[in-house]
Each structure stands twice: as structure tokens, then as C-alpha cells.
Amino acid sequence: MSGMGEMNLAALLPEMILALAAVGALLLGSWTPRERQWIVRLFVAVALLSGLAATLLAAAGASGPTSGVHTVDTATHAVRAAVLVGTLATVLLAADTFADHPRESEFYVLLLLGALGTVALAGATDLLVLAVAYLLASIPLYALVGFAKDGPGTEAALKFYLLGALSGILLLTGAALLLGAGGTTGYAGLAGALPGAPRALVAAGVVAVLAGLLFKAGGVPLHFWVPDVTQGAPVPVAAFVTTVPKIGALVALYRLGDQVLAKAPLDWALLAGLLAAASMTLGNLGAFFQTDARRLLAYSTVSQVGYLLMAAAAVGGRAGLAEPGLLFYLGAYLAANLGAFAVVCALRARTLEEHTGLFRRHPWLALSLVVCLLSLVGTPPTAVFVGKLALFTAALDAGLGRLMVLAAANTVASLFYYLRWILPLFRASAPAEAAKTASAPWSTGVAITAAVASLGMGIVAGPVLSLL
């Protein structure tokens, strides 16, 4: 194994901060009356705005390695940031649904603990880390699919921890051949290492520990949690699941391929090309029928996925576009991806029937999720489209034109399934429908605040890709 060398704690204070805010609101939580769990609640966003003003602080600054199991640059900064809001939304879309709830503080623990498993996840050079970072990315998710305690969530949350607890030893064992091949676990050893190592050794190693990061980040063939978990756990927990574990599980996929799979003897632009294209065309089958707008939103990541995982196909090739690409469509699917799913906390809706003559009764919620759909799609001017821009770019440039024309092909399908969702929001409702009301103010604001970002980010995109 690498050594780990001298930490430098200075550079990790987002995620010491992470670290003191689960164990500050577990401790509050127990002297807090349940009547007053709010107390927590504020803790907490004022814990997760500091980190964040902390991340921005460290962005300024230099970068570099923190140890020799962990590094601290762009991405990390990038990951920080990403984490840091989609957490700080959840807890906002939470205030609606769990306020007063006897467990409430124990829920912003996990919510916690899963954020800092994500964000260890992406900045982590080497193997064991990485399985570390792993499993405090997915147990605390466990407990939060299973929050409620009813059928369908414990049904979900079962189903998510065996499916996790597969991917993990998948994941350690990959770890263990690859340190059989390469004689260690830290990625700079690695780099100079499989090259020279069996092909067959190192080929099954690495495709175990794509297995685990696969899991996390929902893509083919490990993504069969997805639908299940997303419509069984509480609204909350699936924006948070479906959205920030995805954050670090694709930014440490890329990370591994750059930093030593692309230089190992196997073809990586292949095999991340193939994941790609399974997980784009397989999510978009599987969406295109959907009633349940939580299981459409559950493929529609699926098929996200695929898109983002070009990043990785591309890492082999002359693609300088790849890396900043990747971590700006990360932003702008977090942004789109929360905004559709405080929709549905808000309006408390499961089918896409529910939604009928949205726009009449609740105009800027209607405008809110038309927003963050079509962002989904990629439809200019909104974020998501720079982001498959310069992932398509970036394919283009590292000569992978047919796995372009193929994201191409299914941008335009999802459409679809898309329009299906947006074009009853301007018909007239039922009766019954009709007499629905919103009565979630914070997912209310979340769904407004994400749409405006998701166009600001669209419109402002030049400067954020210049700083990535």
C-alpha cells in the first residue's frame, strides 16, 4: 500500500466540518424537545453553508495532495460545492415532510454522513479509501430509504442493502486484485505498475471495481435499486439518493480511469463506452412508459448516467473538454434533478395524472418543473445542455463519434417521455385534481430557487467552464 504521509488537516476543513456537524446535531438532537427539533434543523444548514463558504475559501487556494490516499483539486472543490447544496436542498425538502418527526434530527445525521462518504469518495487516490468512502456513502443511505418504516420503504431500503452489500465486496475484492497485480492500492503505484501486469488479473479487477461505483452511481448493470428506492422512500431521500451519492461515485470513476485505467492493459475507452451506451439507452427504455413520476424520474437518472460516463470513455484521448464537462453537468443535473423532485414533495403527487392543470392552480410551480424537465432533455438556454455539449465534445475529440450520434439519438427520445410529463401541466384539471394545494413552502422555494439556477448556469456557463 502507498504511505499515507503528512496530513494536511488545514486543506480537509469542508469535510471536518461535515464530520462535526453529524456529530453536533446527534448530540443536540438528544437534549432538543421533539416539539423543537427545528433547533437542529438550523444547525445543521448553518454547518452546511459554512462548509461551503469553506470550499469556496479553498478553491481560491493552492491544491494539491492531502495525503498519499487523498487529493484536493478541482474536482474535489467542484464535488465539495455540488454536495454541499444538494445537502443543504434536502434538508430544506425535509422541513416539509419530517418537521415535528420524533426521529428528525437522526435524519439530518445520516443526511450528513452520507455527504461526507460522497465527498471522500471523489477526492480519494487510492483503493482502500475508496472502499471506505464507499461504504460511509451507503449505509447511512440504507437507514434513510427505510426512514419511515413503512412497507414500501423497508421493501426499498432491503432491497438497496443487498444489492450495496454486493457491489461493496465486489468492490474490496476488485481492490484486492489490483493490488495483486500492482503490488499496491494508491493510484500513482497503480499507474506505473499494471502496465506491465496480467491482462486477465488486471481486467477482473478493474470490472469489480467498477461494480461498486457503478452501484453508487446508479448505472448499468447496477442499476436495478433505482426505480424501487426511488419510489418507496420518502420524496426526500429520493431526490438526495437518486442525485448527490452520483456526484462522487462519477467523479472517483473518472479519477480511476484517467489516473490508471487508461493506461492499463485493457481498452477503458471500450469498456466505458459500453457502460455509457447500456445505461443512456436501457434508462430511456425503461422511462418511456412510466405513470409514477418518481420511476420516471428514477430511469431518467439511469439514462443520465450514460451521458455523464462519456466523460469517462473520453479520458484516453485528447479530450480536454472531459474533466470540466463532467463536473458542470454534475452542477446543472443536481440543480434540475432536486427542482423535479421538490415538485413532487410539494404537490405530494405520485402519478403524472395528479399533475393535470398544474399550471392554473400552481403557475410557478407548473413554470418551476417545465424548467427543470426540459433542462433534463438538454434544451437550450438551460445548464444541462452545456454539459452534453461538452461531453459530446469531449466524445468527438477522443474519437468516439458513434457513441456521440448514439447520446444524440437518445437526448432526442427522451423527449418523449419527457413531453409526457409537461404538456398535461397546461390542460384543464378535474375536479378532483383540482381541489389539490401546495402546502410545502420550502420544497416550493427549492423547485423555484432550481429552476433559476438551472438558467443562470445555462447562461453564465463560459465562466464556470473556464474556472473548472
Second form
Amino acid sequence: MSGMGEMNLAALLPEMILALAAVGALLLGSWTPRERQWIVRLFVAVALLSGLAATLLAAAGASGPTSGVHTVDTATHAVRAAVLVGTLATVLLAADTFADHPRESEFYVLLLLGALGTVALAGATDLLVLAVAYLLASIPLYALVGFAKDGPGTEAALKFYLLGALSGILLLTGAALLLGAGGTTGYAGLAGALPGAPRALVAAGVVAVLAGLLFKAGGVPLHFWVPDVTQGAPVPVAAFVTTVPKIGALVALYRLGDQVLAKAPLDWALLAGLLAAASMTLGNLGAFFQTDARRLLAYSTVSQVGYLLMAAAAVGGRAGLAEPGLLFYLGAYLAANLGAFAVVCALRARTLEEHTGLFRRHPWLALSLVVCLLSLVGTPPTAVFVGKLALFTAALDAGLGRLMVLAAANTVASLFYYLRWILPLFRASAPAEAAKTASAPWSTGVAITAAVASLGMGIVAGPVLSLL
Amino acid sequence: MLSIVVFLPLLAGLALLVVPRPRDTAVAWTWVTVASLDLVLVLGLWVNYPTTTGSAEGAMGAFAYETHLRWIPSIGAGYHVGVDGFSLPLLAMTAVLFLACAVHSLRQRRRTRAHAVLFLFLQTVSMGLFSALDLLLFFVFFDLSIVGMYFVIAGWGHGRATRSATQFFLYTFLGSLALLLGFIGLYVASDPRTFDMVELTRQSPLEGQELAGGLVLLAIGIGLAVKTPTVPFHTWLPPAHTDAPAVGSAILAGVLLKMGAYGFVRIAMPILPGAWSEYAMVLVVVGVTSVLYGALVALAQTDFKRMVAYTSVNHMGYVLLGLGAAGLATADEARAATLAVTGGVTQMVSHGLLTGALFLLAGVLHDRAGTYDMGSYGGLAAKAPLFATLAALAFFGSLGLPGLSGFIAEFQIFAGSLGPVPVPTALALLGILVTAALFLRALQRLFLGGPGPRTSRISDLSVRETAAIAPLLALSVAIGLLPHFLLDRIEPAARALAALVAG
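What about the form predicted in complex with the partner chain, after the form predicted alone?
And the full complex, kicking off with our chain again.
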């Protein structure tokens, strides 16, 4: 625990806003009648927006380590902004699903706490802070997944919890092993001490810590919860769980690789590269013949983690584009994935078949879905294309040409299952299904906004990328 | 100015989308108006094009109407467009073909607005691709052309349209990603890092690095070969054409296929001249194989549209033969190389016009009688004389009869290639023979002899159809008789490129 200096609380303003908003929402919710819970929703939205404003102000100012265990840099700023936007979008999605729900305010409280944990995960520069952030980012989500108290939700929550508890313990074990190997849990100290430490001990510790982070990111081999949770949980929760915690976990992974493990006595690039290859390939294989839109999206998120892990494999200053590429890709992924989930949320359609003829019934929703799915493929000029381009370049720069070729092959393969979803949209629909969907104004708005953001971020990628 | 030409159709398309519930006729006529306006603008570019370019400055020496804006500076990609002797003819051909399709679709009543918007979008994408001078910009347009054509085939095709569309998308997307990997390879090798084609040509980043240059050329070559398409990457083409609507086929064969061939001239040859010369023999072999295979398979077809689709493989094979031969030419044969490259680019223009006309004619058959099967027709010359005349003209143009554009193109390719690669050129000449046989046979089956079971359903071309198809053939005749207005544009650029890759 070296360098535990004075805490710079002002630099942690967005985190504090999130924590206070959680407490405030809990209190406000308890004293508000059930039919007026929209007040809580408004409060949470305002809190998230002020958090976003604080983030932008902080990003414009100076950055640096707030203490020895947490740092505020470009990556932290970017994660804060992405998480706050993602949480806000989830709150809006929930406005259609959970309005006047008896426990509506609890939903927001859990959501805010999960978001706080995610942000903390990204800024951690000490294994113990990482472990605490992991718990904070996980425990509220267990409750959220089972929020509907129905069969599939409970099963999903249990699976999620058991796997999460296991990987949490692994993470703590890994931290203990690395403490034994390096004599400290701070990243700066570990970076200096690990090159001289026993190789087997370091490897065991790293693999265990990775297990925790991969669980949060939903990457192979700890991805087994992803399809069940995505299908079983309420759609807004599924959107949040498969999108937002990933952002924190992947940045934490990158930071760990970049600051500690790039020079450690194990082949980090090989390890991360193998994990990336496994994630993108197995995720794609799993997605191929899914008939449920949510399961398809679930496996697609697993494969996206694979592409994102390419950045973690290209650490150590060998590729200048790795970090900006990762951050940009995360933002692009956030928009595209949330957009796709927003369409699912707005339609209450479950199987791909039920989307038949959507273009006739809801042309704007259908177009948004097409944009978001093509964005997930990485078709130019959407944002994910720029992210993929940056990460491909980073991989080639870091001498990982084969990984880049594999990622390109996987991109082509992924097109197949996204097309399976896009095709029915334009077919003529059976008349029975025409009137089935209820109106969901908030989800529709989120979907269209996400699609526009996906396109816009791609076209004006220059200024955005130069900020990162 | 150039950017207006590129983005005018897209803006018009967006405007059409915003207008609440426009009448179908209004949409159709707006589309025709916009396409005509764009053609007029391209003609303006043509007339004002400075003729003194392409001296000793290299293939990327001078571009007219250049615009260079920053786009994603942190990865060295910019919005860089400009035209030279290679892109200008293709831009003009694209504008002409899209106008023909707009006219042909005047009576199209299946989701008229979406149809028009999609084609306007495709026009922007095609114009953008032929004027892009930045690899990333090129790639964006390249990929978007696939997306646009996918929706055309899936939305307005017939038969097993969704299946063909998916196959088309997957196959060409695979090619485009190979292309992207090649581009990233070029980017990583360049110093300072850039995606700018002009800058990359100046740097020639992989010159002398045998393995890396070969790999990058392989990736780019596969990407472009899928799109061109050449044997063995052509298998997506026949189903896509068979099931696409007539105007979709015309654009797919006339414009989108050229993107592959154009990519060789614009990217692969000038940026990787050393690797191109090194592996030019591979391209010659692929080209000759495409010529012979395409012609022989086309000979075996009974479906008119499939036959035309396979002749596309054959015709694009000539282009590849010419470009490959230019890479194998020695320094003394620079003139031959120039001739071969000029012929290749002329062939792109000529093939665009003729195939566009042929696919529109095929669409006429399908509109009237619901089948492309040549056995169902016969004796059409008496029933539909105008149709028969135009089709015969297109057939003769395609088989390379003197006086039409195909002859000008193929003659130059053969004359230029004979010196550097005599045996493959002689083999490719056989392709002309087979093509002549198959077109004459098709002529006989469709137009002569007794009437077939569906001949009675064919009426002659309407004014609208004639107005769409006849100008394409008239241009082909114009190029055939007075090739200079076209060759004067192409030749300086071809000379500079030949100097780069020959010897």
C-alpha cells in the first residue's frame, strides 16, 4: 500500500455524485407514493446529468493519481462519461418497463451502485481497490437480474451469483498471490517487483485476477452467465449488465496489463491474445443459430469482448493506438449494443421470427436496429468500424498480425447471424402479429438516439479520437 | 465541386425521405432529375478537365478538383478526393448508368420511395469511391456499396432473393475485410503514418520488403478480386445477378464490379509497383483463366441473365490480363504497357455501358414474360424489332466487333499484352472466339427461328425502356467510332502508371 497520500476528493466528484444519488434516491423513493415515482426517476436522471457535467469539467482540467490506489486519467474520464451515459439510457429504458413498479426506486438505487462500482473498477491502481470495486459492481447486479422475481430471472440471478462469487474469490486469491510475489498490491510497486518474482507464482496470481475481470467483462472462459442472464433478466437490466460493467472491466484489464504485466515474467501478450481469440471465436460460434434475439445479442457481446481484448494484448507502449482505440471502441459498443437492446425493449418481441415485417410497422425502429447491428458488425461509417480499425492497427503494430487476421475472419462470420436478424425486418409480416406491440416511447427514443450516435461518432471520429 | 457531384444524390435521397408521403410519380421524376443533374455536373468536370496532366510526375502526379480535409487525423485518414484520367471516365460512366436506371424505373411501383433513395445512396457511394484518394475513404465507400446492393437484391429481387443477397453480402464482405487488412498493412508500413493514397504512392512503403509487400498485395488482391470478380472468387456473382432486379443487376455489373478493377489501377499498382511486377504473372494467369472459364461457362447457360453474368467474368478477365501484362513489361516495352493499361480502363467503361444495357434488356424480358430462359423465346426479331436491334447491337459490342467500344478496349489490351506475355495473350484470344460463338447462339435462339412458348407475351420496347437503353449503346458506338475523346483522358494517366510498374 505504498504512496497512500492525501486523497484529492474534488477529483472524485462524479463518483461522489453517484454515491450520493444512490442514497438520495433510496430516501426519496421511501417517502414518495408509488404512483409518483417518476419524481425519483427525474432525480436520478438529473443526478446522472450533473455527474456527466462534473466529468466533462474534470476532463477539461488536470488529471493525475488521486492517491496511490486510484488514478484519474483520460481512461477514467472516458469510462465515467460512458458509464453515466449508459446508466442514463438504462434509466430511460426502465421508464417503459418499470414505471409504477412497486420497487421502482430500488431499481435505480441498485443501478447507481453498480455504475459506481464500474467507474471505480476502471480507476483502480491497487489490487485491493480493484477487489472492492469488483464487489460493488457485482452485488447490486445480482439483485437486479432477479428483479422481476420470475422463474427465468431467479435462475439467471442464481447462476450469475454463483459464478460471480467464485470469480470474486479467485480475484481475491490472485491479489493475495501477487501480494506474496511482489510484496505490495499497488500497481506501481508490483510493476517494479514482479520482474524479479517467481514465474509460477506470478502466473497463478495473474490468471486468478484475470478470472474476476473476465467475469465482469463476460469474456471466455467466464462467459457462461451471459446468455442466461440476458434472456432471463428484464430487458433494461440485460442491456445494462451486458454493456456497462464491461466498460469498467476492460479498462481495468488494460490498465493492469499496461502498467503491471507488460514486463512481468510471463507472456502477457500471448495470454491476452489467446483470451481475445477464444472470446471472439466462441462468442460467434454460440451466436450462429440462436433464434432468440436476446441470446443472439448475448453471444454477440461475448465476441465483442474478444475484439476489445486485442487492445489488452497490445499493451506496453508497442502500439500507440491501443488505448484510444479501446476507449473509442467501448463508446461505440455502448451506443450500438444499447440501441439494439432498446429496440428489443420497445417491441417486447423475443424471437427473431417475431421481428418479421418490422419495417412496415415501425420503420424508424427497424432502421435503428439495422444501423446498430451493422455497427456491431463494424460496417463503415459507423463508430465501431473506427474502433475496430484502430484496434486492428494496434494489433498489427504490436506484432499480433495473426490475431488481426482472426479478428477479421470473425467479423465476416459475425455478419451471418446479424443478417439473420436483419432479413426478416423487411419481409412482409403475418397479419396476426401486426397489432401486438404496445407503445414504448422512451425505448424508441433511446433506440433512435443510439443509432444516430453510432453513425455520428463514426463520421466525426476525428475530434473524438483525438480527445482520447 | 467534386464533393457536390458525389453527395448531391445522397442529399436528394435524404430530402425524399423527409418529405411526408410523396406521390410515386413525383419520387420517380425527382430521381430522374437528380441523376440528370449529376450527369450534367460530371460533364462539366469532363469539359473543364485540365488536359496537361500526367507528365513525369508519376501516376499520382496531378489530380483535378482536389479537396483535402482532415477527418480522423490521429490515424492519418482524411477526406481526400480528386479525379484523374482513370477516375473521370468511370465517374462519367457511373452517372450515365444511374440515369439510365432512373429512367428505366419510372414505372417501378414496388416501394418506390425506398427504391429511389437506395439507388441515390448507391450513386453517392459509387461516385465517392471513384474519386476517393484516401484508403479509408475508399474502404468506407467500398463497404457501403455492398450494404446498399444487399438491400436492393433482398428487397426488390425475385426467386431466392434473400439467399442470394446474403451470399453476396457475406462473400463480398469477406473480400472487403481482406482489403482492410491490406490497407492496415500499408498504413503500418508507412512513415509518417497515413492512409492517403498520394502520400503512400510517394513513399512506396513496402518497396524492397519482399514478404511484407507480397502479403499486403495478396490481401488487397483477394479483396479486389472478389469484387471484380475473377475466377476462383466469382461464385457469388451468378446467383446475385439472377435474383437481382434488372436495374440492380445493371448497377452491380456496370458499376460495382468496376470498383474491384479500379482498385487495382488506383491502389495496388501505384502503391506497390515492385510487388505488382513481382507477382504480375499470377494476375495474368488469373486473368486468362477468368477469360476462358467465364466464356466457356457462359456458353453452357440457357438462362439469359446468367449468361450475361458469366460474360462479365470473361470481360473483367481481359482487364486483369492487361494490368498484369503492364507489370511484366520491360522498360523498353513501356509503350506496350501504356496501351495495355489504357485498354484495361477503356474496357471498364465499355463493359459498364454494354452490360448495363444487356441487363436492362434482360429485365424487359422478365417484366413481360417472367422468365430468362432462352428456350422459351424465339423469333423475337419479328415480334419486337426494336428490342432485337438494340440487343443485337449490345451483343456485337460485347463480342468485340470493330466500330463498338468493346473492340477498342480489347484490341488495346491484346496489342499491349502480346509483347510482354505472348502465350497467355494468345490463349485469351480464344476467349473472344467463344464469346462470339455464345452471343451468336443467343442471338439465334432469342430472335430467329420459330416462336417459342412465351414469344407471344413479348411486345416491343416502350419509349421509357428505349430512352433508358438506347443512350448506353449510342455511347458505345461513339467510343467505337471516335475513341479519342475517351482515350485522350485515359492515356496520360496510363502512361505515368506504366512507367511506374514496367521495367
